[in-house]
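Shown here is one chain on its own, the form predicted alone, set out as structure tokens.
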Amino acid sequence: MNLIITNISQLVTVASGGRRLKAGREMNTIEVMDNASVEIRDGIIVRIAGAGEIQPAATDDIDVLDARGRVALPGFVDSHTHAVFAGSRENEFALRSEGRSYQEIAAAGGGILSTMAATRAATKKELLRSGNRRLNDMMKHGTTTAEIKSGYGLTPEAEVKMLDVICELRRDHFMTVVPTFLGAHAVPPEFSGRSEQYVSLICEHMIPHIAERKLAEFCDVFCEEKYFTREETETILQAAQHNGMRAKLHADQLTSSGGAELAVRLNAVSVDHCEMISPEGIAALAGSSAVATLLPGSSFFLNHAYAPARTMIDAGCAVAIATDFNPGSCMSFSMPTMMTIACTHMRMTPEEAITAATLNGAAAIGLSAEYGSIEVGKRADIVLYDVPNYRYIPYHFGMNHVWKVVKNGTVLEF
């Protein structure tokens, strides 16, 4: 689609200058233009100028969107979600309000295994229908790119079922969807006490089959006490890399497991959670190309410790924020809400939160060359907000301030 967006009161470009991401103090620089316009051709940004400087020719086949009084940001990139699942876990929410811990609930048969049972029982059609609905709602709140993990099947058949659904969403939905294989989300009950056999199943059967069918771009592992050890994590991720998938880690969430250091050693694209990351883990990340994907909504929802974002950014880490949208530990897909929590509980500035939710989120799923900032040559994923300025978005929380969503140059109607 060809489109001119004109009279943008404030254009937040998060310009990268050709770099893959922003790290450390660079995250606080987001490049703001007042009274701007953007020209889009075939879904690509071709020109950015002052308001009124871009005018269609009389014979030009181009639409004009008057964004007078609105603020434009890059579409949010939610680089860590579990948005395909069946069932819900509001009963666990109630139990936590009574003082039960996440670990206690999981030990009693709740947690990941509860969603596993519901997802195994669901049909592909049911998962596709709910997945479509969730992606629609995510886009209404400004998210235009999302990673979606498997991990609620935990058998070869159920994991492939999930990834088939995720890939169908990638093919048919307006959202840019990135599929991640998370067969190592938990040890399923049928392998209780035999985790080494489940790891072998993942490495010798699941990964080669998924790679052959090109069902996932990344492989993730929950590297945590009572889930998968560092040795098991390394075995799984090396098998994935051997089969052409890039590595990600759930790490240092509940304990300081050394997951961040392992992620760096394995050249993982991201290490996610990091609530209990050690000083050594921070130093390793700061000297690497890995993105630290922090999940403030999970800490908020579980009433757990927050990742030390201020320390990590000051040390030079590249930080992204994502929702961790899932039925157990963060039943929210609102990236603006994650930004608010990052600012209030993790000591991030609004500018750092915007960088983390856009450019660095795109880097965490290998897409920052195309997405995550408003720059000439990039995909035209632009969200317009009916707010006085960009800082108002995390400030006035609990409201959806989105006015229009432009995805690949197309103005979406909801």
Contents of the next structure:
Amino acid sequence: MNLIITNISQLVTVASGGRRLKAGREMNTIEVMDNASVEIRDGIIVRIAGAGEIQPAATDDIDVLDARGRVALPGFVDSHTHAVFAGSRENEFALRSEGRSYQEIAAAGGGILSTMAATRAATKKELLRSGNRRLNDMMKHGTTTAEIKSGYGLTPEAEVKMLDVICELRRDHFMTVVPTFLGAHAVPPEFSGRSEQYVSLICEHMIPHIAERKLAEFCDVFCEEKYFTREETETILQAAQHNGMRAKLHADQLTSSGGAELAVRLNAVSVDHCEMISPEGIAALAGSSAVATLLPGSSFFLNHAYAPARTMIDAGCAVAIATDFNPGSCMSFSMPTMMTIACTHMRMTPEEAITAATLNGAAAIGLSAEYGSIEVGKRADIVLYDVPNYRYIPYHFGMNHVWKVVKNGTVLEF
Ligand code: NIG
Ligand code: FE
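Okay, that was the form predicted alone. Show me the form predicted in complex with N-(iminomethyl)-L-glutamic acid next.
To see the whole picture, the full complex is given below, headed by that same chain.
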């Protein structure tokens, strides 16, 4: 598919000049071109022209999309989601409004284990149908790449069922999907009080099987009090790396546990959450190649502390933002909403939020050589918005400004 997009009033490229990500102060530079056009051949960007330059011309073998003054950004990369699940937890939402905490609700049998029960009971077909619908809706809101975790099965069969669904979505959906194995999301009830046996099952059985079938690129662990200790996290992630999966961590979310420091030591690609990260954790991250994936929606939805994004960026960390979309701690897949919260509650600038939601998100799932910015040689994932300028996207929150989504050079019809 060949395409020229013309008359883009502001083209926000987030160009990185070939670098994997932007860290610290660089995050505030997003490279905006006025009156621009983009030429795409076979799904790849081949030419970008700005005001005063010779614009690419239409030929017989190329379609033209006239943006008529719309604003273009790279498609969002939602690098942390739990978008495949069954059931819903609006009852917990109501309980929290009455003052009950996420941890209290989990201890009373709700939380991750409640979604686990619903997901275990669901068929593959049901999970595929709801997952497919969610991915369509995510694309309508400007997301063109999404990581999806397992973690609501918590048996070898049910985890593989989830990963099969995620891999089928990866194969058949327009969205670029990256699968992550999160067998260590919670200790399932069958192993209550015997977490070491569940960890052995993960390391000796689940990881080798999943690696052999190539069902996941990353392995993630919920490193947290009452979930998995630092030692267990290390055991699991070393087994995963030994089997060719790269490491991610849910760390320092509810308590400060030294998760960020551990992530750096284990050479993790990203450390996610970081609401309770320590000054030592920030220093370790700033001196490493790991991406700090912050999840503004889960702090907002649970009314928890926000990750110290300002301090982290000022210290030189590379920050990504993602939705954490899941039925418990963030029932939203809207990346623009996450940007709004990052700006209002975490003191990120709109420019930093854009970098965090695109290029750095792609780096957090190892895809920034192909995705996350609008540059010659990269895939043409470009979203056009009906707004006067790019700052309107986080500013005018709570509505969808997307006009058209171009995925791999194809203009999608919804
Ligand atoms: O990232 N922290 C652990 N996992 C999810 C919550 C999952 C759930 O509550 O179902 C999170 O917030
Ligand atoms: Fe999560």
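Positions refer to the first chain, counted from 1. Please read all numbers here as calculations on a predicted model, not as lab measurements. We call the rigid core whatever largest set of C-alpha positions still superposes within 1.5 Å between the two forms.
Chemist: Does the distance between the two CA positions of Ala51 reach 2 Å or more between these two forms, the core being superposed?
Modeler: For Ala51, whose C-alpha is compared between these two forms after core superposition, the shift is 2 Å or more.
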